[in-house]
Amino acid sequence: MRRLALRLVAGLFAVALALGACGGSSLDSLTGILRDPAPDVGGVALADASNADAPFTLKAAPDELLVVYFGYTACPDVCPTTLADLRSAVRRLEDDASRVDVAIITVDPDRDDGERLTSYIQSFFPGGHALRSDDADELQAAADAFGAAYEVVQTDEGVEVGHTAYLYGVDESGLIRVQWSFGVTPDDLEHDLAYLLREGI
């Protein structure tokens, strides 16, 4: 594993430990990570390439849940695995599947143009949102609001990208209600999504 990946993995575990200290998982309700207090990302808005670059505010529609993921289209394993597992979980919700909206925020906007990013996320979720920014400060501010980390480095061998691989469940107020680490199972995702939709978002 290259140094970039090692640094990001080390950072991911450090964040996970810190989050666990702040609240951790609820054994009798949600299987994902709860943060106390819940971060408010409702003030963050990015261009939605899947909707003619209209601003997309990172909060769910009323009575729905928005799942947000930071990733990139050239990701060889973590991103497609995570999105495929999320797709499986959402499909199991059957009638409630329409109440789950999904957005990806690319951490590699130089290579992920709007068309490519839209095609990527909508191959998993036909109505998925392709969010991006060419403004490095704006993208960093969005990542900071979620507690996400990423790094893109140009090397002699090409572009190396590292990023934390959480899924974030955001409610209609813009609060992160729960987040899931890489490797969460479709069963656990389905359980948490159903719980949030059932108990009220």
Second form
Amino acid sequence: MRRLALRLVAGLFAVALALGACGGSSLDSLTGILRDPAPDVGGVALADASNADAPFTLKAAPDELLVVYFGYTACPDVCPTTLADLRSAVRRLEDDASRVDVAIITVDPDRDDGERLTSYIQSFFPGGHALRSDDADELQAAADAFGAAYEVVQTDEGVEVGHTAYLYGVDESGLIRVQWSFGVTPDDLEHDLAYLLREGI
Amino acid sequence: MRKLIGLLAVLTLLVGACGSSGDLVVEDAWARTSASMQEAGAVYMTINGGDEADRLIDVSVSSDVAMVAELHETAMAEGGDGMMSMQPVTAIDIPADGAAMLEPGGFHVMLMKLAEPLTSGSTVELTLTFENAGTVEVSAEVRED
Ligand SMILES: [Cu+2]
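Can you switch from the form predicted alone and show the form predicted in complex with the partner chain instead?
Okay, now the whole complex, with that chain kicking things off.
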């Protein structure tokens, strides 16, 4: 009897370990960067030029994910690379593709008017949101909430723009659940998007 | 005598083969399709060095494609905040028997002020100028990714 009890305890212990490992590995299975604590950007709202400048709150619609990018349309290398890779990843989600919404926030609002920005993001994502602000403090506050940085410098040669090039995966409560560095592969993006859409947002 | 001629022919062939394998070769040149309103584009490629080190020092493009083409490098800014930006470079080193990669997030040929959008299936013709190898014509395929 006592032996049976021991075995039962051992069995339960094994099951508990397995469950624990399962929980642990599911957390580990996002390939992107997990920030702790997850920044809350749900309090940020910017004018959406793709929707007559109506305020757009930086959180996903229920049961969806919002992917946010800080960039600018005159960007020849980094921005088109990242947005094209995101497009590839979202396409591969097939039926779930419609559950991923994309918003670009321009760091160069002087040159990116609403029409230009809308046309640009919607050539990657037909329903993409074009967020901008002419108020430098408002834009800076939005970037600060994400931990994004940017710099627009007028030089003799023209305008020089520097910016952080992360993609941010925001859930319906406005938390950044994961962020991806420049150079993330479409495979890893697809994996993480599918994981978040499946495992709960 | 015949043997000598034969030997000469073989040697000539060998020398010829040696020469062609020692030249610089540009491969996989491509440009991404431009998004709507995107003013500038980038061309990427692999440049395989020849027997001697060389330097890519200039690039030009027809004004039908873009106002000007420049050699650029995208790099992470110093200071640790992760900002990326782009700078013109005077030259790109091509190592002997090695390769220089022009790829997203690194070196690229920047096409400033595109005359027309870069559309899938078209090509962009570039003239590269190397310090030693002289000019090399390159045809870059335009595609989505
Ligand atoms: Cu450039």
